[in-house]
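Shown here is one chain on its own, the form predicted alone, set out as structure tokens.
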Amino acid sequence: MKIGLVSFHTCPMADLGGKDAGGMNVYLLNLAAKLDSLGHTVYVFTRSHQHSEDSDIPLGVRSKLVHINAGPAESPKEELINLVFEFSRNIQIYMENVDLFFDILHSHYWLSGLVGDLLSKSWQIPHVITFHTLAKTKLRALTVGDEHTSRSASEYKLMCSSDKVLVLTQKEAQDINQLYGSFGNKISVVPPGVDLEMFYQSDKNLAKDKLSIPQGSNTILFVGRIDPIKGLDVLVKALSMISLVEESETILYIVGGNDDDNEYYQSIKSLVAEMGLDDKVIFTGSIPHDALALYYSAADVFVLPSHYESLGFVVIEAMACGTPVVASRVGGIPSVVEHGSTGYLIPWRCPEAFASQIEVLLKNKDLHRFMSKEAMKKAYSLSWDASSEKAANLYSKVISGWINTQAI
């Protein structure tokens, strides 16, 4: 098959933890690479950004990541809806120049869905969409937000017009049916995987040495965007409540974007200072994806206090490195974290609850070893090979169904 993947608002190769760069980026790169290894041709389209003008980057043997010009590189995400037609038109021009035709399009996120909808109709091919996050689920979890006014309506229209909605968890399918209407027959669940060649358990002491983390310290790790939906304020407050033996220093590493113009980042820095935790919290900024394994291996506990997560790829990566997880019981996280086995799920936004479960893992070495092994078992059961094969089979069924419908 020849497959087009659309990632309008974010480049799949952007450093994780930066603005608009997270689990979706991981998903796209792994899906494209594995589909290529199965013999399919995959073109991933993203908007040109700084240092990437007109660049095509190979993905596997026959596939590419293609940067397409559309508006100024510095255009903010909230204005990209005005560039949908330009981006779509320039993809069409690119495809005409390379003389290539797709069998199917798979769009990622609602803005990409608007592009995919236009292109699929123009090319008369089927369109699959994965939203990754939905406006109504985010607003239900976090009552304040700056979502585009047309996002919810656009998501609903795309659910109606697309040929298939591919979701990563059963919880996401339930959310769509509860919040947007009954789309059960159109939704298919295809769980993602984890790159086990990149993420695996390595020597903790060696990892700490490489990162200049003091040996014997209790290392807590967060990885993700610095955004209100991630609940970092809960984690910082929890850190202030953790009481361990004084000689065992406790350090929180926050791996993610730390742009000075990010108001939430500034508020977290202020909270850290206000609580007297400056010497216990380290902001690393964004780092390349392939450097994350070292942090996961060095960490004693991985914490994700999000108010909502469609899945939480960072949770699976941490578990693959043998690091137990303490995370919010929200979204798709419970489909990965098994409470009391691979980590702990916190059902409310309560710093005390997070502090208590983090303490349990840091104090009880036998429990920590047990959960570390169980976490790796769970992560190793999630394969990108299996996920990409399921996606490819879904594409084939959608194409066949679409052709039969056109023949009627």
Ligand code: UDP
Contents of the next structure:
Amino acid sequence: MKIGLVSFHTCPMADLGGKDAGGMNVYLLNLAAKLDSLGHTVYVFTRSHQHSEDSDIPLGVRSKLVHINAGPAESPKEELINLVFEFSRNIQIYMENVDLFFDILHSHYWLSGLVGDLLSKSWQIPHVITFHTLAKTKLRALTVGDEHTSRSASEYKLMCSSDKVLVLTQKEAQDINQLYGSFGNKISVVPPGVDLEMFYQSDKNLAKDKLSIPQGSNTILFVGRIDPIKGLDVLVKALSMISLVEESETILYIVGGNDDDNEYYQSIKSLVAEMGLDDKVIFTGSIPHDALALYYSAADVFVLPSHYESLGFVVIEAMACGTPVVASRVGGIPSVVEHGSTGYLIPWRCPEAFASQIEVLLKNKDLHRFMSKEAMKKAYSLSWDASSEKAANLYSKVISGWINTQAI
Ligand code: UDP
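Output block for the form predicted together with the ligand, input the form predicted alone:
Below, the chain from earlier opens the complete complex, with every other chain and molecule after it.
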């Protein structure tokens, strides 16, 4: 198959952990590479940006990442809606020049969906969409937000006009049906994978040494974009309540975030200072994806206190490295974290509840060992090979269904 993937607002190669680069970027690169290894040709289209290269970047044997001009390179995300037409038109021109035709388009996030909608109609090919996050689930979790006013209406229209909505978890399917309307038959669940060559358990003491973390200390880890949806304030408050472990130091590593003008990042740093936790919290900034396994392995507990997560790739990565997880019971997290087996799920935005489950794990070595094994078992059941094969099968079905309807 020849497959076009659209990632308009974020470059799959962007540095992860920054404002708009996280799980979706990881998903796209892995999906494209694995589809290529299955023999498909995949072109991933993203917008040219300040750091993009002039030439296309190979992704496997036949596939590539293509940067397409649309508006000024530094255009903010809020402006992108005005560039949908230009971006789509320039993809068309690119495709005319390379003389290639896609069998199917798969767009990612609502802004890309608008592009995929235009192109699929123009090229008369089917369109699959994955939203990754939805305006209504985000607003429900945060109650305030600065989403574009047309976002949820556009999402609804895209659910209606696309040929298939591919979601990563059953919970996302439920959210769509509950918040947007009944799209039952149109939704297919394709769970993602984890790169087990990158994320695997290594010796905890050695990992601590490599990161200069004192042996015997309790290490709590958060990894992610530094965004209000991640609920970091809850984690900082929880840290202030952990007093159990006599004599041994407790350290919280906050990994991610690289922009000084991120107000939320500044507010978390201020909270840490106000609570007198400066010597217990280390802000590392963004860490390259392929260097993260060391942090996951060094950590005793991984914590994700998010208000909402469509999935939470970091949870799977931590589990693949044998680190039990304490996370909010929200969105797709319960599809990966099993309460009492691979970690703990906390139903409230409640620092006390996080603190007490983190303490339980830090105190009980046997329990920790058990959960570490269960966590790895679960993570090892998720592979990108299986995920991309499932996606490819779905594309084939959508294409044949689409051809049949055209024939009527
Ligand atoms: N990540 C990274 N370096 C960082 C912070 C995050 O490589 O400094 C990666 C992390 O390993 C994960 C992704 O960014 O693969 C975040 O995905 P997740 O689904 O957890 O969160 P999202 O960003 O999609 O909300």
